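Given next, in structure tokens, is a single chain: the form predicted on its own.
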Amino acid sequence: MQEFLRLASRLADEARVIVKQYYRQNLDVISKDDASPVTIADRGVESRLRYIIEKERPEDGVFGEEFGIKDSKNGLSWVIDPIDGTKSFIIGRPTFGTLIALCKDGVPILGVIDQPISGERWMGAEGLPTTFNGHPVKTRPCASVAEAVSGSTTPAMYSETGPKYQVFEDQGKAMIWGGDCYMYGLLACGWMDIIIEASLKPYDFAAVVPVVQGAGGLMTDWQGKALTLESSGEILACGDRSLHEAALKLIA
């Protein structure tokens, strides 16, 4: 598993560069068939770590948003989302970040969260305590949904699922909208309590798994299930592994 890290790590630090050379100018923005914008830097980046991932580990296989899936030859996938978040990217709030997880069949046992702009960085492996820029952080305690702050992208991700945020807007103590992958990352460090999400890919959720779920966390679909790449993109994330039933009830 270090030696992952160690390679996650780098391609990290690697994305970092091409997205600051990016960051705050005027960029053209593509809309791609399901409307979402990319950019060169979203391009630029998943390249790059590509280029990194089949010239070192070429057994392994690779699973881009931009560029799709190349297979792997021993059960081993990298997930990349190179710049989650591009809406944030493009008008330079800076809550966007780059994704890179690592799934053994189809499970992640791999993750890190990387904001290249604020610098900060959350990492998370099977086995391993999540650290945040290099140190060990935990979620918080929360015993109610009535105690926690949720948080969830757009209310727009619920088009074909319904309103399933509204009971955790009502009976929860706050409700924060937006951020991305970086509500995960605050999660992890005890700043929110519960993150709920629909219609996500494999590459929204896949690196924040560990992360969340090293430092404490409980993360599923929202039936309770584990989440692999076949998961349907309804995700529940909560810091408190008790508070996580409760919600799944509220949830159905």
The other form holds:
2 protein chains.
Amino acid sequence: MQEFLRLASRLADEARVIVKQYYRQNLDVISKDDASPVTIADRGVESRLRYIIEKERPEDGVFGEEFGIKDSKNGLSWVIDPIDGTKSFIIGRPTFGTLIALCKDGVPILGVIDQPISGERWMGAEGLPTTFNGHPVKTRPCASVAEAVSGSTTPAMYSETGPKYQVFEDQGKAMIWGGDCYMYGLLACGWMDIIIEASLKPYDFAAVVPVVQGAGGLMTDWQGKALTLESSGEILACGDRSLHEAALKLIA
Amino acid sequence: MQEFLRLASRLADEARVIVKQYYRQNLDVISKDDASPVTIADRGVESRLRYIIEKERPEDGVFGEEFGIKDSKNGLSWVIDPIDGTKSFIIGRPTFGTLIALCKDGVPILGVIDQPISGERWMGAEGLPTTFNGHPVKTRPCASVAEAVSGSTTPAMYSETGPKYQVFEDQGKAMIWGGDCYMYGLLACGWMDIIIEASLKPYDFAAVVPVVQGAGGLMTDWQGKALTLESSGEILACGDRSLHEAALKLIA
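Mind giving me the form predicted together with another copy of the chain, seeing as the form predicted on its own was just shown?
Full assembly next; the chain just shown is listed first.
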């Protein structure tokens, strides 16, 4: 696992360099074709990371948004989202992040959430404590939904499921929007309690699972099932594992 | 005006020192009474800023959330919100800000948006170009709502007005949540186009008006009227002044 963590860390370092070049830049200056800065940055990072993975671990699979799937020969696959939170990226708000996961047979076993601008990095791996900039972090206890500070990215996520977040807004302490992956890092640090989201893609959540769970939290789909690359993208993460069941019932 | 800007800048510096002490701190450690860290920080900043204003400009009024109104003897009043975006503050997300405005007969003529953690500061004043960390900034052109990237803080703001933001979500390019005051700074820099909000208090918007307008934008209430301390708290800010009228019509 230490070898994988070192490689994941190196991949995040490389992504940082590229992402920073496109952050808060004038679209006209850098875009010579029809692509937006975020698309150019996305592609640049993904190809660079694919190149490194191919060189270092040719048997591993790769799954990214821009360039699709390279099959794995050993059950291990890297799942990459160069810029999770593209809307935050385009307005120059440093709550987007680079997500890098390693999955074994479709189950996330290692994850990195990296914020390139603030230089904040969360790393989680099965069997190891989650770290924030190298220091171990823990989620906080939260006995009930009434005490919980919750978060989500946008109400538009729930167009197909109905506003399942509403119960946390109504019954909880606070509901905070505009989350992106950054919010899962804040949950891992024990600064918030519940994150609910819908319509996520595997590369939006794979890296987040080991970060949340390595910090003591629990993150599943809305049926309480463990998340894999096959999951539906309806997500519930709780810092306090004992809160998770109550939260699940409220959604159902 | 330069004298006012110097004082506003000093006030923001002082606020930064205090706010940073309470950011991402364990509640149990710093809270010996029933107050939350954000309330303690709020009060600490407001009393410090009131003390400095009293000493430097004893005739000026002061209006803050925690300690109410000190009447002005010369028509000038400082309007202070030590932590705008308290929910972002409590989860450790650096999109909250310290807001400091100077109003003349209730009309904002100078404003500061300060983000203490990232060290980002926007300053605006009547007749002067808005600056971001000391450099002049401008809003960007945006011809139509269809091209516009919009933002707001939370759908819960619209409980009394109905979801007036919806039209920008449906017809625009993107709608981004979790704004707080930081978003107005991003608009002033030309990275987004429209901000719509409701249920704001005077100390939530007074400082923002000179920042947006000094960068070339237009910021009014939902009737298109200039904002004063008497305004209702329903806000529309557009980076492109020519977009503002179309946006107003869509709200109405």
